[in-house]
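Next up: just one chain, as structure tokens, the form predicted alone.
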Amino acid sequence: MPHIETVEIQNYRNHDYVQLNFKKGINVIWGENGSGKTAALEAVYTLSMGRSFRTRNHKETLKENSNKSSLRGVFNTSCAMREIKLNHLSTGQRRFFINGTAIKKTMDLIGKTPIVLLSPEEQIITKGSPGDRRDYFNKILSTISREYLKTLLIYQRLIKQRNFALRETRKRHINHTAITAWNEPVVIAGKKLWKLKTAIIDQIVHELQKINKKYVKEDIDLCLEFFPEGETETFKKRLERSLNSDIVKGRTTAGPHRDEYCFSFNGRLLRNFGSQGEHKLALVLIKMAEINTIKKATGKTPILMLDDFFAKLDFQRADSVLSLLNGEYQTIITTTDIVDIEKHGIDLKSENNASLHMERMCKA
């Protein structure tokens, strides 16, 4: 089973230096608030995905008054050991290394050591905007399919260039040639994206249905619906028809970047009508469907990270979710109270599990 064995963190967030050694099973990082538990998960996530899940500003992760930070992770992929390292300077320069060799693009990390994260930040999947859900599904699709990731980056660049042409046309009152020149490449990339994403979204829907049936503690019907923004056959015509409107708005209003994903909970739109408890439970079930889809589509077993998991669910629901894991995944859990873990029957003395305590660097 692929897993992370060690992570070393230096001058990152509130950490001067810390090394954590993980086991293949359940790893519990515990300690009071402010001890840096979430930062440890953030470090592992960054080494897997090339970016933080908490901020888009990389400088925020640099420890105060530090000129540089570094992260190092040793991943056991079953076939071989893989060392991933990040050096980050206060100037903003970031460089990743795989087994000592620098990589040119962070996209080269995505999919090598899949991570599935459940954290408070992820609640925007059910509560946030359509754009938040698009970002989430793009992340899953990119993890599963490198072809999708490459096509997505091409499409996003083309849309950016077409949008620039739209704004320039509006500003300078010039003819539309500069805009229409982008239509054909946008259509080609957009159609390919729709084709690739539809097949994978169908897998996620299927896995979510299976998770609903496994979660037997109560009657749950969590559904995902995918609404493509237009059809492949009419995409080019939509771009042509919306040209004048796009010029006024300064952006392209048709295409995969406008797709929508909706979750319903027991027949009601979750975003508008879900209770706090339903949002929390739905997010956990979505994450279980995500981890199963990635495993089946790639043959790689993702690492599951649960940030402050026991604060999200009541005891019975948390117990039911833990039973779904069945020891198939390396799991890293953060909590403020180690007793919560023991109450759920997790044996931290097992050779496959680990208890990792963190203390606050300074007391108030």
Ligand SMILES: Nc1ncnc2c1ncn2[C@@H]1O[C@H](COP(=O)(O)OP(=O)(O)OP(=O)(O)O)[C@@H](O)[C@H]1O
The other form holds:
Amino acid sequence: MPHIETVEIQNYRNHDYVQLNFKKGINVIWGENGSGKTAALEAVYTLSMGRSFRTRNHKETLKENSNKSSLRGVFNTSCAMREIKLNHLSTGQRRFFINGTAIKKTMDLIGKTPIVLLSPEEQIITKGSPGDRRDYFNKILSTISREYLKTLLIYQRLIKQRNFALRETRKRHINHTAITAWNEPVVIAGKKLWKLKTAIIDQIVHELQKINKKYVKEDIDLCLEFFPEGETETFKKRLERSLNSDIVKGRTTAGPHRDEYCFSFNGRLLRNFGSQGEHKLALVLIKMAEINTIKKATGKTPILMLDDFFAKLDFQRADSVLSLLNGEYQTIITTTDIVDIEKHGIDLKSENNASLHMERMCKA
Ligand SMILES: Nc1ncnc2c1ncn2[C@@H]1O[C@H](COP(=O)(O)OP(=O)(O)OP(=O)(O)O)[C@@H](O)[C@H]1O
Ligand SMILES: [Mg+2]
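Form predicted alone already given; the form predicted together with this ligand follows:
Let's see the whole complex now, leading with the same chain.
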């Protein structure tokens, strides 16, 4: 099973220097608020995905008043050891190295050691807008299929161009030919996206059903429904039919970019009716379905990182989730209180688990 063995963090966020040694099973990073637990997850995530999950501004991660930070991770990929390093200078220069060799594009890093992360920010997957869910699923689909990513980028550009033509037509009262010229390529790319998308979404739906069944301590029913905004066979006609309203609105109202994904929890729409704990539980289970889908499609088992795991989960539900984790994936959990973990009978002294403590720096 692929896993991370070590991470070394230098001049990153609040950390001067820290080295964390992980085990294959459950790893718990525990410590006070502000001790740098999320920062440690951010470092591991950056080594795997090439960027932080908290900011797009890399400079924010550099420890205040330092001009260089470095991260180093050792990943055991079942066939080989892979050392990934990042050197980051305050001038903005960032360079990744795989086994000592500098890589040309950060893209070359992605997907080699996939990570599935659950953080409080990710809760927008269940609480946020349809667009937030589309972004989430596009990310999974792109991780699994390069073909999907390539087609998505083409499709998004086409829709931008068609929307521009719609607004120009409205402004200048010109005829529709500039718009309809985009219909054909939009239809071709859109149909391809739906085809690639449906197969993977079906798999996620299936994995979620399996997880519902595995979650034995309580009967829950978490469902994902996918509503494509258009049909493959009639997509062209649909674009033609909605032409006038598209001109009024200045945007294309049908196509994969308008698809909707809905989660329901025990028969009720999660986004509108879910309690805080239901949202949290649903998100953990969705993330597990994501891991299993990625694992089946790519053959690589992602590492699962659960930031602030116990927040909002009651004892019984936290217990049920922890029993789903055992042995399935390498998991890194953060929590403020180690007692939370001990109460659930997880033996952190066992050879497969680890407990890693962090302390908040006191001002002198
Ligand atoms: N670039 C930076 N330089 C120095 N300190 C930073 C930098 N960025 C963030 N910090 C500080 O690092 C500390 C650690 O933040 P982090 O979010 O990792 O804490 P945490 O242990 O996850 O806390 P919590 O339990 O509240 O989630 C915070 O006090 C934050 O203000
Ligand atoms: Mg945190």
